[in-house]
Each structure stands twice: as structure tokens, then as C-alpha cells.
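Take a look at this one chain, the form predicted on its own, written out in C-alpha cells.
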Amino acid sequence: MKDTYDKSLPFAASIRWIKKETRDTLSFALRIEDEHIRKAYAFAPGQFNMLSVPGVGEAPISISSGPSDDILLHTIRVAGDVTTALSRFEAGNVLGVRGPFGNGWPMERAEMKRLLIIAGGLGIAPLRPVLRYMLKNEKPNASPAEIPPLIYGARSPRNILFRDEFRSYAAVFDVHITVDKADPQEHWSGNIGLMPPLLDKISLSSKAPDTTAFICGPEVMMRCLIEELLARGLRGENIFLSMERNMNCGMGTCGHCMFAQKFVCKDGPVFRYQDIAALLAVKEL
């Protein structure tokens, strides 16, 4: 029988290392202190944990490590009281963790169908476990038709998260990166502009009805891209997106993350597009 623990109660995790990803974004590698919980803990790509700082509070943070990685990674943008407090932590400090919570990405669909991954800004953090999983389970001698596109957009080159990892992703994915703008001193030679035009660089056409899309990023970005994908023949039931709301309890009891009749923390954060299409007000084509 698999060991269990009470996910509603916080457990201690120590910080093994901290990496500064961008000016205001940090990645924290954690190790669960309790051996029993460490053995029992398992998460699905797309789930999140509640990270807590004593005397300050807790915040929902997506898990950004791969399912089989030997560390538990969380990537945060410093924006509120909890994340500001976390930004002052150092390796060796201990924080509280509850979880994992929520529904993740439907990885079985990624195995069965052609996959398209689209991320904007910090939205790549909840998708990084998918990328790590697929990198580890790379199909040898995959045909060009089996290589999944990966589209990522950031405000500027210096805001690209996990920038040093994209070279390894290129071995498995057809990678396309764009930035909103680039200063001359950044020596950026890649795409500049919005993300939808990058869809013209990948081959969908006849494969569109059998393509599954995983999308995470700012809501306005996701609405725009979903409309573009529908116009290109993707089916609404094959589009999945990760939503963000003010999640306090992680278990659907406090009501802070209500999304119409759904709880983002419990029914999401990953939703099938068709289940929330009316809430996003994307025009079906």
C-alpha cells in the first residue's frame, strides 16, 4: 500500500538552491524534510503547491520541475507579500508546503496525439514539467510530423525564462520564440512581435483536427491564440489551458478562486477549453 499524508497540512521543505531567472523571477529547488512525506509525495504536470512563510501567509505556486526530477522546483515572480518574503530567503532556509493540488495536463493525450505547446511569460513554468517529461521520454528517430511545436513569447530577451534550456528542447521540439521588443544592446536576432504569426511557421493544416494544444500565459494572450487555433482547424475539445485565480485553500472550500461555477484550485487549474469557453468569450468558428 502506497504511503499517504494529509495534503491539507503544511510540511517542511528546505531550499537546496535558488536561481535568479530574470530581474523579478526566481526558481527555488526544494527538498521535503520528512522522509515519509518525501516518499509518498507525487505530482502530475500542471499541478501546484501552496508555499507558506510563517507570519506572512501562503501562495499557490505551480510546480516547474519534471515528475522524475530529484528536486521539487517552484518558479515565482516577486509580486506580493509571500513572494517578496520568499525572495529574501537563502539556501538552507525552510518554508512550508501543502499539496499537490488541482488537475494537471492530460498527459495521456500528449502520448496519443500530435501536441502543440504554447506559453507566454511565466506561463512556461506550469508547462516545464511537460517539457521535462517529453525530453526524458524522447522518441528515437521521430519523423518530422511527430516533432511537436513549442511556441514561447516573452516581453524582451532578458525576460525569457529557462533561457539556457531551450537548446536542449530543440532536440525534441520545433522551437519558436518571440519577444515584444528588444533593445539593440541585447543583440537579439530572433522573432520580434506577437505570438499568433508564429502559428504560420508550424505545419498544422490536415493535422489540426488531431492536434492537442497545451496553453498557459496571460488570459488575453490565451483568448487570442485560441481564436487563431480554432480558425486553423483545431477542435475545442483538444485545447487545454491553465488558468490563474486567487487560490487560498487549494481544496475548493474557501471560494476565493471561483470561476463562475468552477473552482480553479479544484476543477483546474488546467481546463478543457470547451468547459470554460463561455467564460473566456472566445468566438467559436
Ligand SMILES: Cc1cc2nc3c(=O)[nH]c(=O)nc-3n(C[C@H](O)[C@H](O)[C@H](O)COP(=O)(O)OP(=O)(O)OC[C@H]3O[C@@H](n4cnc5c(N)ncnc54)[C@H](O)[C@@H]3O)c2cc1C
Given for the second form:
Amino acid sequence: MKDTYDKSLPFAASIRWIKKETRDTLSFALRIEDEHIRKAYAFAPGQFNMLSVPGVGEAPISISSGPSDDILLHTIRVAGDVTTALSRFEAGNVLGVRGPFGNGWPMERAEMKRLLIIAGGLGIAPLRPVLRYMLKNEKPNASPAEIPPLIYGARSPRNILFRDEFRSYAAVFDVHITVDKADPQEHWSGNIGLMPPLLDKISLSSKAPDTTAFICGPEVMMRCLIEELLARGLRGENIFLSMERNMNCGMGTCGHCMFAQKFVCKDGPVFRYQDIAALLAVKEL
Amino acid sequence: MKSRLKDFFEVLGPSYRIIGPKIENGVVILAEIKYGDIPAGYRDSQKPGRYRLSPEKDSQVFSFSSGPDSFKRFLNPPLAELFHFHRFETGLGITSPPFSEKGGISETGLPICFMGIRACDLWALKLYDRIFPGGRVRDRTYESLRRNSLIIAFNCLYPSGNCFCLSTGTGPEVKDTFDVAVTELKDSFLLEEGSARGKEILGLLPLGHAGERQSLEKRERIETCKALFRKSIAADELPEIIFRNLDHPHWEDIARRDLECGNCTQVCPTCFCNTSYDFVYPGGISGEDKCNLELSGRRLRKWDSCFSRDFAQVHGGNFRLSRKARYRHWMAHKLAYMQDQFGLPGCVGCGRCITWCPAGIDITRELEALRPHS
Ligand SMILES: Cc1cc2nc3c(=O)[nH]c(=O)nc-3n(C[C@H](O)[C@H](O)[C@H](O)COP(=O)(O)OP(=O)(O)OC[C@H]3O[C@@H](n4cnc5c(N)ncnc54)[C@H](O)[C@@H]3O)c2cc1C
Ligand code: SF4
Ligand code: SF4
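Please supply the coordinates for the form predicted together with the ligand, as a counterpart to the form predicted on its own shown previously.
Complete assembly follows, chain above in first position.
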């Protein structure tokens, strides 16, 4: 699709509302101010925007809303300059947006293949559009074998993002959540511990070679889970992961996000595991 | 006869900013020049970490080879303004710089004429035309500076001691991407058109007729030049040597010599990495120290280098923490990644990174050390 606006310049977006998700993470619902851009703006699940606080800088942030939602949602963890500045914004304030950038998840597979979705921590942000999409396009009378598993891991119960939404996801997904640890006063009765053991709770075996996995989370978590998935019979060509690197321009001209010959901003952030497995094996590329 | 080169300047002067070679601080740099600025008859001596310029007493005009500068400083300025912003509580104004439709820098509104660009740099230019695309995502700075630029290319007759374009297949002869190609002959210049615009320009010059004799002399001179090369790389074994040796112990050895000054990235005509940042006008701040204050400023883009320590830094860590990893990234980008990314060689064999490396690190020798049986 050809963009009819200039992606090298930020456009104004006003904040409709802000929701505090966890202690350090906020969701921002945005509305694109310019009518022409609002109409032309279209994204695919897994793409990201460069959010600009002019005077402070820019940061790449995944789009967390569903493709047909009427607001543009970003869920942001306060990390440094730009994200801190954003955390001080209020509803009604205006920020700059460039995008969407990146390739996104291979959504045709969400229709065709059995899907397995795995998110760790903030890694749920670029996967939420997939969840929203599938919720909207729910397959009626899906047989239990077709129900896609959704595995989510968070540091603690109070760090679970979009916590109130998981109940609705359970209508379409076989949901499994785990936390690293839980304080007694959090009244957590769910799983505690790392994510790999959850893979034993979903039945993969015979379907494994045909299962497509979408994974996003800290790189160490993804590496470890991918190993587990391969051991359980998933194929490298069916595993997709979303990578994070330093990004400055979002358009492949600044060089910051290079992961060997890949520009994470335009060749990714979603990569087929098989295509980058050899590169992931080398340290510090 | 050779002073007729001046005609070029007269014909092109009114419609172009002519960028060509000139001596500054004992070095041939590129700048906006007049005919008289050309360092006619100077010869450079280049070795790893060394550059010396001396007047040569022969009748050649272009006996010098490339200095540290290349077209990149003009098409991708070291500091460029991306846009101006004015931000207030409930609004955001973005104004892009006034790019000229004619091409070139807005103040003069004139497109650039590169006078004396060499074969290696033409390959780098071709690469730049792919890096900063005019397509889906536009780079407006590059696009407007490149627009209508005129290329007067020169065939090299004297490679510097660090040139190895013969082995990378990117020189010394210019093959395409030019409007006019110039070859210095014994008593005259041979001019060849490479585009419709080049033809038009040649039509404006009082030229004599060139025939078989001149073509033959050109060939002879280029062949003589080819015999003068002293450096080469195993280009036909690329990118495999790099990809197979990403864990080679030699990277550690280079890291011990590397000073991480980034000179190599600044002089390399294919290096393009940059960082943009916001510059707030002093006094542009009003209101309390809150984020919804009103301010205005500019987003600027400056050349950066993968040797910068925080280049691959993210919130949770640094993807290239070691010096070894940073050097490897640079060299692998040149010799392996770029070909994959843009379909063109990332090293054009100009030798600049060798000459301007204060540690005298020589990319051709480092590659050789990675090769099996060497
Ligand atoms: C494709 C992609 C999608 C992302 N999606 C989200 C999201 O949905 N929500 C979210 O909270 N975060 C997301 N991030 C991470 C987010 O971009 C960083 O946390 C953010 O850039 C930090 O910016 P800052 O100005 O607040 O920190 P800084 O003050 O910039 O400090 C962090 C340091 O890391 C550098 N940096 C540059 N790029 C990154 C990066 N990608 N990650 C971390 N540091 C970086 C900065 O230059 C600086 O050196 C995403 C990152 C990528 C690459
Ligand atoms: S890597 Fe060195 S020799 Fe190759 S193009 Fe760059 S500066 Fe020239
Ligand atoms: S290789 Fe040489 S020029 Fe490049 S950063 Fe190292 S010391 Fe500087």
C-alpha cells in the first residue's frame, strides 16, 4: 500500500485517555488529528510507531490496538527520557507520531494454521493486535484441537498487563498465565514459575509440526522457549519472534537497529526463527 | 589544451554549485571550487595511517587520488535539519526545511555538480541511491540534495598506495552513473557523455573531435593505471569469509589495536549511520518544568558511527558491548552485510579507511588474516 503522507515527519496525535496498567506501565489511547492522515493510516498487527515528544526525542513503541479498533493504543513502560516524558502527559495533550513501521506478524497463518501465542512481560504489547483480531474474527464451533493456546508470563500478578482482558481471550484461546513470584497478599492461585513448563500443559505433540508460534518477550526468554518448542517438534520455519534493538529512524537509514545484515525496523521486527537462527547463535552481532 | 577544462566551469557555473577537489591544510578535500582551485599536478602518497601531498613536476592535472572527503558530505550532510517543531499543550506544529524543487541546498537553490568524482565513489553513490530511498519512505534531505545533481566523473590514472578498487571491481574506470566522463590524456582531455544531460552539456563546450587515437590512448592509460595497484582483497570470496568467521580469534587481535576513534566510518563513502536528536531553542521554554510546556526547536540528524559505545544500547543493555563486536560489525557491514542489504558492494576499495586510521588498521590485511590458509 502506498502511503499518502510523509513518514519522515511526525504527525500530531491527541491523547484521548490514559490508563495505568501497572506501577510503571501506561496505556495511551491516541487519535490522529489530521483527518487525511487518520483515513490513510493503516497498520498490521506487530507493526510499531515512533512516538515523539519534541524537545526530548523519539521511541519505537508497538501498536497494541486491534486493526479495526477506533483508537490507536500504545502501552508504554517508563524506561528513559522519552517514556518518562510521555508518562507526564495528560489526556488532551498532543504528541508526535511517525509510522507505522516494520513488517508485522504473518497474519495469514493465524487463519490457516494452528497458532500458539507466547508473550513475556511487555511482549504482549505487539501481540495484543493479534489477540484483538482473532477475538473479532472468532471461528464459530472451533474444535478443541483448533483452539490456539495463549501463554503469558509476568513478573508478578500485579505486573500482568491487560489483566481484565484475559477473561474475554479465554473464549477464543486456551489461556495459560504464569508469574515469576507472587506475594501472599496478591491472592494468586495461578501458576508460579517459568514459562517453559506451561508448554507441557498444552497438547502439542501430533500437531506440533503444523503449529505456528508467535513469540515476543525478552530475548533470553525467547531463545529459551524456542529451544523448548523445537524439542517438542515445532519447526523453525513456523516460529516467528519479534525482536528489539536500538532504533532511531524507523526507516532503515540510521543503522542503529542492525542485527547483522537485518534492519530490525524494516526487515523486522518480526523474524522467522529459521532465517535468523545462525545469527542468534553468534554473540554481540 | 588542458586549460580548456576551464570551459566546464564557465558553462556550469551559473546553474550549479560545483563541488570539486581543493587543497586545505595539506590535504585534498572537496569544496565549492573555482577552476583555479584544482590542485593540478599534485601527487599524494598514502600508506596505512599516512597521507602526504607534494607538487609533482609533470604536466598532469589529475595526478592526485581521493582525499578523506567524498560526495557523502554534500548529499548526506554531517548535520542536517529534519524539521522544525513547535509544541504546545494541545498542539504540535511540524515544518520541514524549505527544500528546493530545483534540487540542491535551499539557500542557493542550485543543484550540485560533482566535478572529478572517481569510479569508487560512483559505486558508493549508487549505493546511497538505494540506502536513502526516494520511494516508500522518503529521505527528504538526500532526495533534494541529490535531485538534478550533475556528475562529471574522472577516470583514475594514479591509484593511491591504499586503493584496491581493481580487486573489488569498482574501479579505476568509470562505467556508468555519470553525465560526463573525463579521461586525462597526454595533451588533452577526452570527454564522453553518459546521459542526455551530459550530451547537452558537451554540446555547449567548444570541443575538438575525438577519434580512434584518443580512445586508444585512454585504454592504454587505464591499463597502465591498473598495473600500479598494490593492494587487493579476495572479493570473490565475500561475503563467505566474513560469515564463516564471525567467531574468529582475529577480531580480538584487531580490537587490541583499534582506538575506536571512528575515523574510518567518517571517511568511508558508504558509511551512512546517523543519530537524530532534538535541539531546543534557548528561551524556547515557557511554563513550569512539566512536560506540557510550550517549546520549539529543531530535530537534527548527525553522522554517527557504529564505533560509538552506545550505538546499540537499549534500556536493558548493550547489544555490542565489546570493542571486538563493534569493529566486527563495521567490517562485516562493509564486506558482507551491505551486499545483502542493498545488492551492491559495501566496500568500494577507495582505501580511505586505511589512510585515515591513526592505528594504521588495514581492512585488506585484516580480511586476509581471517582467510583460511593465509
Ligand atoms: C520494535 C519495538 C517495539 C517496542 N515496543 C514497545 C512497547 O510497546 N512498549 C514499550 O514500553 N516499549 C517498547 N519498546 C521499547 C522502547 O522503545 C524503549 O523502552 C524506549 O526506546 C526507551 O526510550 P526512552 O527515551 O524512554 O529511554 P532512553 O532515555 O532513550 O534510554 C534508553 C536507552 O536506550 C536507547 N534505545 C533506543 N532504542 C531503544 C529500544 N528499542 N529499547 C530500549 N532502549 C532503546 C536510547 O537511545 C537510550 O540509550 C519497543 C522497542 C522496539 C524496538
Ligand atoms: S571500507 Fe574503507 S576502502 Fe572500503 S569503501 Fe569504506 S573507506 Fe573505502
Ligand atoms: S579502525 Fe582505525 S579509524 Fe576505525 S575506529 Fe579503529 S582506530 Fe579509528
